[in-house]
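Just the one chain here, laid out as structure tokens, in the form predicted alone.
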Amino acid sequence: MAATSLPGTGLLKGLGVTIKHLFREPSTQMYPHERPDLAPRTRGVIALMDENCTVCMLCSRECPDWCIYIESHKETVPPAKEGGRARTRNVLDRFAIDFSLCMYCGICVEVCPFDALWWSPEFEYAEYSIDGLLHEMGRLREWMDTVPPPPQLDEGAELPAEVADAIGKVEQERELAAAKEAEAQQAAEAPAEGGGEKAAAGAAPKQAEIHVEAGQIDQETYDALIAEGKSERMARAKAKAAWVKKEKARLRAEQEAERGGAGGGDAAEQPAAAAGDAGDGDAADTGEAADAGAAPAKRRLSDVEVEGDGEIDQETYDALIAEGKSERIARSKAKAAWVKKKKQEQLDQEEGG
């Protein structure tokens, strides 16, 4: 038979434990007057940079819970450089979370690729209705300011791609802003003198200053690239930009070349006044000098137009099937090698005319 224990001995031991805690320090805290110790990396809300957002909707599709509302609008945007093409980009207009159905799984702060989604530790977000718990947008970013830094590497281990390409480009600015004023500087303490040169020479227009229109190409590189298995698109883009970068150094030749006739003019009556007592033999000689300056410069393929479209060079062709190329790449090969011998026999044809 199993023994009893005496009546009352649950009684004094229930005393015991009160009489254990009653010396002892409460451990609750007087929460809201006392401040919780949180984790550092606490789940609390999550937090939005709509900075980084660039409305890709991974977040939305992602979430299991079907509680991120996203809506955007798009816009144009104007080529980076001149011959380029115009783009479009998609702009944030709404970034909601109904946190009365988030289940703070966190899927959409781990498939977010452009850290747009943050975990703040802020917790007291509390509302009186059930609506008040859909945040937008203002609200998220607010949240963004309580989200504590990255932890710490560790020693000797390599910066992520993105902060050591963030730390180079401000370095390399850095640097184009320094060279800039020791520039500046160098030119402030040179000398007056020559300065009316030196202001000549800056009204010269750059390069970039001069405005070309774009439309046609550049047929030289536009072959080379077909040649390169470079898709049509792609060809009539860069020639486009290489047709406007050579007319803008001819633009600034033809520019160059006229101040340089109009500030030669006074320079030109000083050897005309000194020749008077030359005889008949110079002057023939300097118009046989003239008249060789004169004679036209030697064309180049890209300043031969040849007519026809569609035909290739059959050998070209039948050599690239042979290696083992497909047949768009050997057909717009064979293209540009015909335009090429079609070029050089015009030209060969006009230099033995």
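Under this definition, the rigid core comprises the largest set of C-alpha atoms superposing within 1.5 Å between the forms. Residue numbers count along the first chain shown, from 1. Bear in mind the structure is a predicted one, so any value in this text is a computation, not a measurement. What changes on going to the form predicted in complex with the partner chain:
Put the two forms on the same core and the Cα of Arg233 is off by 2 Å or more between the two forms.
Taking 2 Å as the criterion, Trp118 does not count as shifted between the two forms: its C-alpha moves by less than this amount when the rigid core is aligned.
Put the two forms on the same core and the Cα of Asp50 is off by less than 2 Å between the two forms.
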Second form
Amino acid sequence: MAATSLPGTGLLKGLGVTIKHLFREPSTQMYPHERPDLAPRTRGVIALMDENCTVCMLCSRECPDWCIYIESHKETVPPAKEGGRARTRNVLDRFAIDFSLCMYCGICVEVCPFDALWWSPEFEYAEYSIDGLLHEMGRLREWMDTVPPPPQLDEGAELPAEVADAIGKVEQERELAAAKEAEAQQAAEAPAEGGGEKAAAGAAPKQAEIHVEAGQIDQETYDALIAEGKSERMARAKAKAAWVKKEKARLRAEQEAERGGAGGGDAAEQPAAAAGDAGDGDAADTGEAADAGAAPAKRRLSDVEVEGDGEIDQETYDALIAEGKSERIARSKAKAAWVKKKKQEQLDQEEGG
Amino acid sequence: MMESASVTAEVIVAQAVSIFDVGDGFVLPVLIKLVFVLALFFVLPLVGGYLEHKAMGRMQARRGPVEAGPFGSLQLVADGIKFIQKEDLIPRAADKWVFAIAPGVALVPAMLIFLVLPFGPGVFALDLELGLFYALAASSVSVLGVLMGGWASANKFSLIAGLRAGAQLIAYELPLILAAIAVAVQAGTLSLVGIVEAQANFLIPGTEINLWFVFPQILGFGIFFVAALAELSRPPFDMPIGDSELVFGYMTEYTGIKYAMYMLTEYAGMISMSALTVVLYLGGWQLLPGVPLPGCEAGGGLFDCSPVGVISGVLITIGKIMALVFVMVWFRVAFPRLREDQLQRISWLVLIPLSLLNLAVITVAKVVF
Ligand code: SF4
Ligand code: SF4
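Can I get the form predicted in complex with the partner chain as well, since the one above is the form predicted alone?
Following is the full complex, with the preceding chain placed first.
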């Protein structure tokens, strides 16, 4: 008979397991004496970001215990534009969660489409009276300060929509500005030549394009926003946008300094119109004149006008998509790449011709 | 209690002299013995309960009580105070009188056992000639309180639990008594003090080696201990409480002080059954087989002791009792509860035949040697 099948072996094993545990350090956390070691996203209490709430009532309808109380009224907002239509808007009057009924299922947090409800790990809100567990809007807002930042994005993950939007916008602006500048330059320099076919010997085209990597954040903005009590996600997104903006401004300032302070500064500010629109020639001329001192015949990429602003460089686009970038980013970058390529081609032609 | 003690004392002749028999009067020794028995009855179960809390906690990777008193040692005192404060609820359909006296019926016999338990040289209230008989008889009365409580609660869970307790008692009383008889046969006496003395003087035939009864009767020891666990409804034989099936068994409807009385009965039962096991098999207040206590002259170094001998004897006995309580706790943590039919089968098909065999072998050996 095998040893394991002897009667009583199992009983002895059981005794062995328990006696082993007798001499182990217990896993108790001495809670009131020391802070418990909770998981960072513990479901302690629900916080409300009331600015985000649109009174859509989804949370209160989905709550299995019906323990969310919402009261609101409608307000008429005057039309934004002259002659527009007046709109109505919901204003939150009361938002309360009765934690004596809540079963911490998290459905309300899950269902809120506007990120107005959040889990906070705070759990020390016991009361001597059950009515104390009905947390009104102010109290729920205060819990917001204890909501931990969302976890970091994974390496190579898609950027949050707001960050991607900000980057896309900046790139588009930059591209338009470059196009406008180029066009202005061209109009001033070679009005007769119809599109700038002239060669520029020994051209070493300088990049007027302001390229800004969106990976960094502006620490100052970030700290300020965090201090204001904003969530980390929001602060990060805004700080990233701020960094991009700053960097762009810096680069632009550098270029302007190079070009004698005139140049495309104005053009960059204004979202430019369609191609073929003649810019203000004087400014461009002055900028060019400063540059021309060094290499009179040189032409820059930004000086070249390119038609067909809407097209994209398929190669760049595919490469970016393959890299896992979002379609929006890939598209805007590919557009920029197409414009650049076109300009380069034109320059080469001019040089060659 | 005093009355019953004096009645039994008239019927049964007292044997050894207790150290509490001071002076010539009647009242003083009786008072001292009363205080002694009550003190033991209320303190030892608390110590046993604390041991259970702590050991069970540690075995389950917890700490057990930590807040009340040093290392949580006063937890059961705090619990007792809490129980006294609680509202005393009686179900409307309950049989009020039976419901009310049932915890007392369970508690008093558990207390009466302490009368005859020897805790050291001369440290006992009474040494009855029929001490073993008396102790086992008193211990089986407790189940009456359980049955009464289960019946009177007007609750089907309580009723089932009470009947289970009755069935369990009948099934396990037999192996318990048969195992104890074997000890009485070997010792040649039913007096508990006499049994301790017999162990101190028992030599392996033909040698000079002194042995406790646990060695020749290891089988009987096992049977007695298992049957005692079942008698006390301790896990893994706690079907009368069986909280996963019967809510809290016969205690379901009890609150406050009555509930506390049932709990005290359980812990007192653990102590008295452990004490009986120590007396019957583990040599009473002897430290090791053949080792006399310091300052003790008579009876193999177990009697006529100096104060040092008395105190060390008491400490040794209590140490052994607590070790057995620890084993009970250990079993509780390690083993799952048996099914009701398994419980009955173990008793009737395993323990009773084995204890009969044990008795037969011991009797034959006693006659031969
Ligand atoms: S977590 Fe609480 S408040 Fe939210 S849906 Fe669940 S029960 Fe309702
Ligand atoms: S689901 Fe979100 S936005 Fe809608 S009412 Fe609830 S908290 Fe407000």
